[in-house]
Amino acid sequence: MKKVIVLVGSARKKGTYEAARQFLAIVGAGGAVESEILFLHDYSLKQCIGCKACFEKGEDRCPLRDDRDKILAKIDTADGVVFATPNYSFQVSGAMKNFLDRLGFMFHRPRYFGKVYTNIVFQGIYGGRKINGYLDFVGTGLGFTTVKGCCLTSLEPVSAHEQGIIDRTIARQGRLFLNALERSTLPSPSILRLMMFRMSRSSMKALLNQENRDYAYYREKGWFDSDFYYPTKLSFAKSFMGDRFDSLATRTARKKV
C-alpha cells in the first residue's frame, strides 16, 4: 500500500482542490494507494524571520513554534507528495510560499530521496507554466524524484471544452506519477544536480566545521566521501566531471579563508 498526500495552497474547495481530488482518484484507480489532502490554511504557519538558526544550528532551533513539523511528519510517512496551488499574482499562493520558506534548511540538507513528487497549478488565464518550473525545481531541491508538474487553465464557470482538457491533463499526470511511484530505482543524477551536490559539499568541507549543522549533517550521511546523495553508478564522464567540480569548489572556498 502506497501513501500519497496532496498539500493544497488554496483555502477554497474549488479549482485547485477539485483538481487534487481528481488526481488522487486517477492514482488510486491504478493501484493500492492511501491518500490524504492537507489544506495549508488549516495549519498555523508563521512567517520565516530569516534568523538562519535552522541553517547553522538545526531546524529544531527555529524560534517559531507552530505546525510546520506536523506537516513534515505527514510527508515523512508518505511515498508520494503533491504540491497543488492556484496561480496568485503569477506565483504560488501565499500559503504555499510561506510553507516553502519554512523549508529553507532542507534545500541545504535534502531528505526526501526515494519519494515521488509532482505539482499541480490551477489558473484562470496565464503564467502557470513558470510556476510549474519553479515547483519542479523545489521538489528536486528537497530530494524528491520529480515528475514534471501540470498546469490547468479555466475561468469560472468551467466550460465543457475546458473540463475535457483538464480531465485529460490530470489523467496523464496521474498515470505518470503512478508509474514513478511503482518504480523502485532512484534516477541517475544529471550533470547539473551532480555539480550542485559536489560543489556544495566541497565548499562546506573547506569553510565549515562540526559546529555547523550543514557540515554535521553531511558528515553523518557520509556525503563528504560519496559520489552523490545516494548510491548510484556514474559514467566515466560524470565521474570525471564530479571530481572537477570538487576541485573547483575547494579552490574557490580556500580563497575565502
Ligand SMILES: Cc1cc2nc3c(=O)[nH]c(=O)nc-3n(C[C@H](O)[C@H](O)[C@H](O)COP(=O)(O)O)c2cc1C
Second form
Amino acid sequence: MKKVIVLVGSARKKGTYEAARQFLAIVGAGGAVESEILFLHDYSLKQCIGCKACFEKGEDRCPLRDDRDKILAKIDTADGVVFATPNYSFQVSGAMKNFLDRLGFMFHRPRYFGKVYTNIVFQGIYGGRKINGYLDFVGTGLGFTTVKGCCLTSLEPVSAHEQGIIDRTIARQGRLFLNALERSTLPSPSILRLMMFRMSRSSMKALLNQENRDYAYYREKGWFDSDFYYPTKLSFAKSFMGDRFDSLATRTARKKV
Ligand SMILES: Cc1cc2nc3c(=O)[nH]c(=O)nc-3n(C[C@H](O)[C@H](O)[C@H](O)COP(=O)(O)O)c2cc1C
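What would the structure be for the form predicted in complex with this ligand, given that what you showed me was the form predicted alone?
Below is the entire complex, every chain and molecule, led by the chain shown above.
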C-alpha cells in the first residue's frame, strides 16, 4: 500500500481543500493508495529568523521550537507528496511560504529521492501558472521526482463550466501522479539538475569543511565522488558537461578564498 499526503496551505475547507480531496479520490480509486490531508494551519510553525543555524550546524540546531519535525515525520512516511496552496497576491499562501522557509536547509541537503511530488494551485483569476513553476522547482530542489503542477481557476461560487474544467484537470493530474508513483525508477537528471548538483558539491568542497553540516552531509552521502545524488547512467554528453560544471564551480570558488 502506497501513502500519499497533501499539505494544504489554506485555512479554509474550500477551493484548495476540495481540490486536494478530489485529487486523492482519483489517486486512491484503485484501492492501492492510502492518503491523508494535512492542514498547515493546524500546526504551530514559527517564522524563520534567518540565523542559518540549520544550514551551518544542522536542522536540529534550529532555535525555533514548534511542529516542524512533526510535519517532516509525516512526509517521511509518504511515497507521494502534494503541496496544495491558494494563490495569494501572485504567490503561494503565507502558510505555505513559511513552511518552505523552514525547509530551507533541505535545498542544501535534499533528501526526498524516490518520493513522487506534485503541486496544486487554486486561484480566483490569474498568476497561478508561475506559482506552479516555482513549486515544481521547489519539489525538484528537495529531491522529489516531480510531476508538473496544475492550476485551477474559479471565482466563488464555482460555475458548472469552471467545475467541469477543474474536474478534468484534476483527473489528468491524478493519473499522471499515479503513473509516476507506480514507476519505481529514479529519473535520469536533466542538464539543469545535473548542473545544480555538480556546482553545489564542487563549491562546497572548495569553500567548506567538515565543521559545516552541508559539507558533512555531502561526504556522508558520498556525493563528492558520485555522478549524481543517486546512481544513474549519464550519457557521454551529460558526463562531459558534468565535469565542466565541476571545474567551473571549483574555479569560481577559488577566486572567493
Ligand atoms: C489575500 C488574498 C490574495 C489573493 N490573491 C490572488 C491573486 O493574486 N490571484 C488570484 O487569481 N487570486 C487571488 N486570490 C483569490 C484566491 O486565490 C481564491 O479565492 C482561492 O480560491 C482561495 O483558496 P481557498 O478557496 O482554498 O481559500 C486571493 C485571495 C486572498 C484571500
